[in-house]
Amino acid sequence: MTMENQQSLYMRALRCPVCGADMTHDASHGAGMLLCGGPRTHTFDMARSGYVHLAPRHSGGGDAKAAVRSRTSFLSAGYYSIAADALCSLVSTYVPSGLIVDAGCGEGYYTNRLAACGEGRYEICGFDLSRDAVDAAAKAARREGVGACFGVASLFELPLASASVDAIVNIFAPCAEKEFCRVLKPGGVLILLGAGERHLLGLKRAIYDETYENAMRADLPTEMQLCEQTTVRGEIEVVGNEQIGNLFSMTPYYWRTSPEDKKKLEHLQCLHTEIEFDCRVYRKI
């Protein structure tokens, strides 16, 4: 898929992160570039893998290469496929067509699944602050032959015009309600997917002496209409110490756990755990 034809909704929605002018795609040089229509014509080169860097140059953050590789390995093994299936089902129900943004797309696992199941009904683009993650996402899209576009940008400062997006999906990422409402069209939908109360309880039991269910997230929308809330549950058997480590590195526990408790996973070869995903659909009023 090229930006010039198949991704016309995406290109029409894009705005220059420097001056806010509209953008055009110039494919005449190398991998191509984006040009803004402002008086100073800001330019943004396309990477060979197909993504474009639209965050301010001083911006940093997001996952590093090692974390991206770990998450890609775990997700591509299908452990969270029920979450991807639930997301595709909700999008099919609430978004008949148009432009979908994956805000905080990471390595693009869910973005590319949506693009694959969309069957041309809509266009999808993903934004994340991690250049390594976005690069992996764009490469995966090309490898899998799906038409998703990717850019480096903060989900709190999306390089998109106001009221230009039909739907936003926000998966295990912060919910930037104010920014999401800005870019959503009137009646547009926001689909949140995050950890349920008992998500990864088996992993926590393998690490900690005392375990607790997850608390409800604190950043749920307050100015949008809740249309649906559902919980998707399952159980997985994570086989191999490397994959267990990959899973652990994806969680907030990775940063909060003491070295002594982390050692409990060093020789674990099989982990049985519940997985539970909280899915919510909101509509911009």
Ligand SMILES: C[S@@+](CC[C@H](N)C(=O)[O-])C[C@H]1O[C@@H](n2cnc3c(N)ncnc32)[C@H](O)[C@@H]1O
Contents of the next structure:
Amino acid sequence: MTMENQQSLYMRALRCPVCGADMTHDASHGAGMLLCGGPRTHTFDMARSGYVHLAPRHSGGGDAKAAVRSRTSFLSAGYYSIAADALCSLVSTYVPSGLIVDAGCGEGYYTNRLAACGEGRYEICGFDLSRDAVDAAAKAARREGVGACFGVASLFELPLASASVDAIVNIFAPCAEKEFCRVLKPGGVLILLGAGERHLLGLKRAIYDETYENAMRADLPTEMQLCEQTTVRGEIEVVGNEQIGNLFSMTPYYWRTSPEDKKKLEHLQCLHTEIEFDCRVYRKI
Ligand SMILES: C[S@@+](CC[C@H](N)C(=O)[O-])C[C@H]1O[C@@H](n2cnc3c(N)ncnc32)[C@H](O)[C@@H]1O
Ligand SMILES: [Zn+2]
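Okay, that's the form predicted on its own, but what's the structure of the form predicted together with this ligand?
Once more the chain from above appears, this time first in line as the rest of the complex follows.
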């Protein structure tokens, strides 16, 4: 999918974040721009990497550059490839065609994997509040030659028409059920991936004296129909202190661990840990 294709499902679904009007793509200036068809013609420049900034000014910033760099380095080493494989398989079962949105796409690791395994059967776009993450995602899509589009936007205020989307994937990101239900078509699908009970237990063992399994997330959908729940499990050997640090900085423990406990990772060169992904498929009723 390319932004240039005016008939793409993505372009047809996009709405001006200021006035809600339809959007068109104008390729005649610089890297191109999107303009709305409202009475005031709001314009949104495309970045050179190909993404567009569609978040209202009051939105927060999402993940910072350092977090984006760490996650890119860890994910591109393939440690979570079983999660990407599970996601591709769920999408091929539940979403034969149409428009898929990756809500909270980060640097597009899963978005671009889905674009590659979809082989043109569906269109995919990713939104995230972090401009650094979206810029990295758009650059990766170009590098990998996959047709995914990216925008800076909050997943609680997606710049998309109501009932315009066939499926949403939401991976290790906040679940905005109400907004997802607004943009999904009737019968549309939400695929949620998050941490399973034993996810990263080995990392916790390396840091804490006492370890507990992860509690179930508190923001699971309540108004949608649960179609399937699967747990994908594996074990990984994270090699090198820098890569262990990258993994640690991707987790919530990074923010809540004492300096003394953080020190335990300082000289660790190899970390063996369980990884466990809770995968759920919901349908909008
Ligand atoms: C843990 S990362 C996961 C990124 C990606 N889905 C992945 O698994 O590689 C969470 C992402 O959610 C984004 N995020 C957090 N709150 C958001 C919001 N309100 N709207 C859009 N993105 C948000 C962050 O910027 C970050 O990129
Ligand atoms: Zn407008």
